[in-house]
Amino acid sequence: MDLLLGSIAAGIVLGMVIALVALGLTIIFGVMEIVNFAHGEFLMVGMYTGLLTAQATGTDPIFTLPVAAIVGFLLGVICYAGFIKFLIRGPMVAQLLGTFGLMLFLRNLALLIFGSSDRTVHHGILVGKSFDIGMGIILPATKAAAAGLSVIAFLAVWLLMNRTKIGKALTATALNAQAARYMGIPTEKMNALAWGIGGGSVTVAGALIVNFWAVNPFMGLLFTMIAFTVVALGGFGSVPGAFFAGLVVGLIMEIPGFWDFFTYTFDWPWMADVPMTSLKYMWIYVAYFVITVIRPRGLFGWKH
């Protein structure tokens, strides 16, 4: 049972990290609605943000979010400045081919400059401590800050796209751009601005995961995969969805967990055989493929 449990609250604490890197693709596409294949890269950028920072500064990774955030929002705008602009003026598979090769661009540039080693963060306040929160779950002090400032930060997002008029306007524009122009919305602005609401966020999230996994310029496919399943599964454009979605994603991440657990219990020496540490992100990609199929739209997606 010990185990069990420590697979939910591993798999929840996961959840809410997640929940954060896809909070920026669901802003960009529920506004735009262009999908960013770029957005694993944005995370990476996000980790070596919070890595070299740490380094250069001497101060705890912990603490170099707010860097993160500038350097995310000035990366998400700059990025639609100067090229998505230009793109969303052409077929829907320009769109797709041009945050593609946004992506390959990011990706390489990272590999000319830090190379394709592994990096980690050795040093820091919570780095190498855990907490013990009773019946069994021990939970890392980097994952579990993790969590709880990715929540900070969803919450943060969540009140400027609901409570404020700028997120009003940001709603706007994404239920229907041409009849917030005619009530004097600046959707270009909009449109710049939901790219660098999402940049910041994505990066945020990677200089949170950077405590507690290796970056290195090939990590983003990953995370890219990750979030479409968390968007397509919240509903696309829903803030509170891509939350919700984050910690089935999360849990969904714990499955070799669960299997041990079940091996134990029941004794089945099968279940031993099957590599389920290996097996883990291919019951993302099904996922998110049974979901597109039954449910396109997503648990909390708008009906347009």
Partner chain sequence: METLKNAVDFSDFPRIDLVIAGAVAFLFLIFPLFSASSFAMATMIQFFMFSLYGMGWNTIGGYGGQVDLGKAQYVGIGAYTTAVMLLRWDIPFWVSMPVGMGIAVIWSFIIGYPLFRLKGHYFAIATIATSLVLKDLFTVWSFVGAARGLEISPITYPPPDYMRLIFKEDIYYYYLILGFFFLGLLYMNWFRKSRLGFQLRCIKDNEDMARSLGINVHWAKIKTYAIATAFVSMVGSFHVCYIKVIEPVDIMSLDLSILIALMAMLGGAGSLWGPIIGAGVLIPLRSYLKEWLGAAAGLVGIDLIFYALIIMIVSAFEPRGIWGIVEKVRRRKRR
Contents of the next structure:
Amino acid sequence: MDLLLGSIAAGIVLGMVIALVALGLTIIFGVMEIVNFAHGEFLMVGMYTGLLTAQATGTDPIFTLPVAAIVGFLLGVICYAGFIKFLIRGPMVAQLLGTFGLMLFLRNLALLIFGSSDRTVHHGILVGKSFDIGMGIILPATKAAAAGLSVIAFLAVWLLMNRTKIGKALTATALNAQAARYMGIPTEKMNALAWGIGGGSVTVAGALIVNFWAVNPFMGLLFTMIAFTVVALGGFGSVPGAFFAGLVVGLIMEIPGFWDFFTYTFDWPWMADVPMTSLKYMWIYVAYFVITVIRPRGLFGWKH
Amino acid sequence: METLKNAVDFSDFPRIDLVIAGAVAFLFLIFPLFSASSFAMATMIQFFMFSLYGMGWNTIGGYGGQVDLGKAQYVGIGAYTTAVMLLRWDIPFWVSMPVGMGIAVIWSFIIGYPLFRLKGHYFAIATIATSLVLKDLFTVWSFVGAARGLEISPITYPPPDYMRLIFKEDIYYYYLILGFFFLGLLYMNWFRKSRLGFQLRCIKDNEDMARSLGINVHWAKIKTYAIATAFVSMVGSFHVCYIKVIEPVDIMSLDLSILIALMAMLGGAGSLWGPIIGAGVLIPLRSYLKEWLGAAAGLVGIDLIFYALIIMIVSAFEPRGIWGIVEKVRRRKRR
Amino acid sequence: MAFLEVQNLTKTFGGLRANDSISFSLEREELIGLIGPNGAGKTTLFNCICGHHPVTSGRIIFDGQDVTALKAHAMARLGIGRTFQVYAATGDLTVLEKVMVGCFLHTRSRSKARACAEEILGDLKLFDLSDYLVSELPVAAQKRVVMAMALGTQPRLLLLDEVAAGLNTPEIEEIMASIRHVNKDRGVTVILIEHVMEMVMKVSERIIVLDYGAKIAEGPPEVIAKDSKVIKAYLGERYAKEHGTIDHRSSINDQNQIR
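Moving from the form predicted on its own to the form predicted together with the partner chain:
Let's see the whole complex now, leading with the same chain.
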């Protein structure tokens, strides 16, 4: 039972962070209908930023979140103004491959600068500590803090989108860019802003994740696929959808934990032979495929 | 009979194209006489393989307009079928290649049916997802060597083994893949003029219009996907005989899928020469960048940075590719 | 037995009744006009007949066969062709190639498809435009190319959706001649959605009027033009009351000019 509750708790905690990872993707898609393949690489940038600033200042990456947010915002805006702006004039094939090029670029730039080895945060006020929240569930402090801060960041972006003038202008651009332009909304700036917010939120997520996840130049694709799955489940363009779908995907990522539980409970020998840990991420891809085929609009999708 | 005539009939291209194509084909034939290094030879073989991959992709992705980013799974199916059959039962290439194609086509029908209910981005990402699922499964499947993959290189090389395609010198592989290349080109020339080719181009244009003209859009896409699959799987079988070592992370990686799509797009998706031009530009560039900048100067990853920049520039400024530019200039001249 | 029989066809989108229990029938080689104000459900009716939309309720019988549940491509195979109101002329197929796509429905042979397409293009006097892209042509020629594409499938029933929209008078004369030719000489039954009244009144043998999704009138052009319900639908109740019945040439045409 402990095993089961532990997996559920771990899944939900991870899911909260993942929701923040996917938030940027869904905002960008909602506003511009472009799918950013480099999303996982943006996360990687956030992770390196968190890691390096923490190492340089000797503090915990959690305290350098503002730096990550600024870096991410600038990254998003620069990518939009320097590249995406030209890309969106072309057909969808070009958009897909173009953002894929951006992904390759960022990935190999990281490879050139940082090398291919895994890097982790070794010290910090949270690393190595954990809470026992009862019922045998032990939560690492890094994950708990990341989850909490993710939810706060998520709420902040949600408030920005729903309670401010800028957020309303963004939503208007998303619903109908041409009409928004006639209303005097600078849609071009709104697009750049969407990329800024998207980039900023995902790099913050990166700086949170780096506390408990090793970073290397090749880890972006996995998170891109995770983010796609979240966004497909929550509905492309839906912010609340991204949050709940993030939790679901967090649980999907804990499937090996559940598998252990069932193996332990039922004690069938063949279950132990399944290399579930190696297939950990496969369920993400399976989930994406099944979700889009069965319900293309996702749970909360308002646009397709 | 008419099929054969259509396959060898290139007369709808301007004469200048045919002269250039003929000259290039001749150069391909005599290339081994001049090739100074085995490196150049290896690059050429790569070029032919990727041209063929690109032609396969071009059927569904170029003529059909369906952005398929999961072709690596079929490279993997072809390559693994050949390698496993060779290692376990000593079955020669010429048997295992069609078997691999059959398996790949069956798999393509299974996933193609739900896949083509999706459109646009959903479709493109779903093709990636299916490819990654297969890759993960192969990574844990011990029958096919799991994560370590398979190696088919013999300890000592026998005299040229035409049945198993085990050669010591690259020149055998060169002429073999050149043969495949010419056959593939003829097939593509037939395909673009075939009923399915026309229907696909109409589907790419406007699906509702295609339906009103009596085209079963879903089925036409699935059929074409199977053709693309067979193409890619065939070359995958050759690929493993040539490189001799396969690992799932390599042969089924997303990078390979993207490379295939990218070449066709750079050259000009939906045109006969597009994939060949694209491969002709990208493969030598990749090989030499890696050689000069990567290995020689010790800058790991810099080759791919250049590569990524090319992708970005092409997709932002000339999405119709090199052949698109040529056609644009020609149309302008004619008017 | 009628050639095409539509029985109580209803199509709803959510709460909106786009087609409300429409019934009509037509005979072989008739030429019928389908008119109605914007949003009356004309194009929806076409989409339902052609199988582009699933029908909510009702039946469609074509040439003695119940075709209600058939998909669009199966309908085309049975011999129902159509054109679209909005057709973005994109793509890299030339005019000849576009018409060949339709011709490929009944043959696998490229040379036969080509011969068929050339015959149709010649018949519609489009032969000189064979090698152009559709996007390079003027609107009037594009409209006739779209007709030629539909004819490629050898339809027995052809549904034309606003083929004259946006054309000037000589161009309308030209396309009217083409439609008459297709109907009389090729023996194709035609249903025509049109806003250009002078054309629809001249060319149709019978006219069906839709308003708010329902059929409000049916009959020969001269009767329809005097029908008080039709005038109400087009010009509003007040206008109809003040002026009584009016000659169609002045009234409906005027309304059309405003549009």
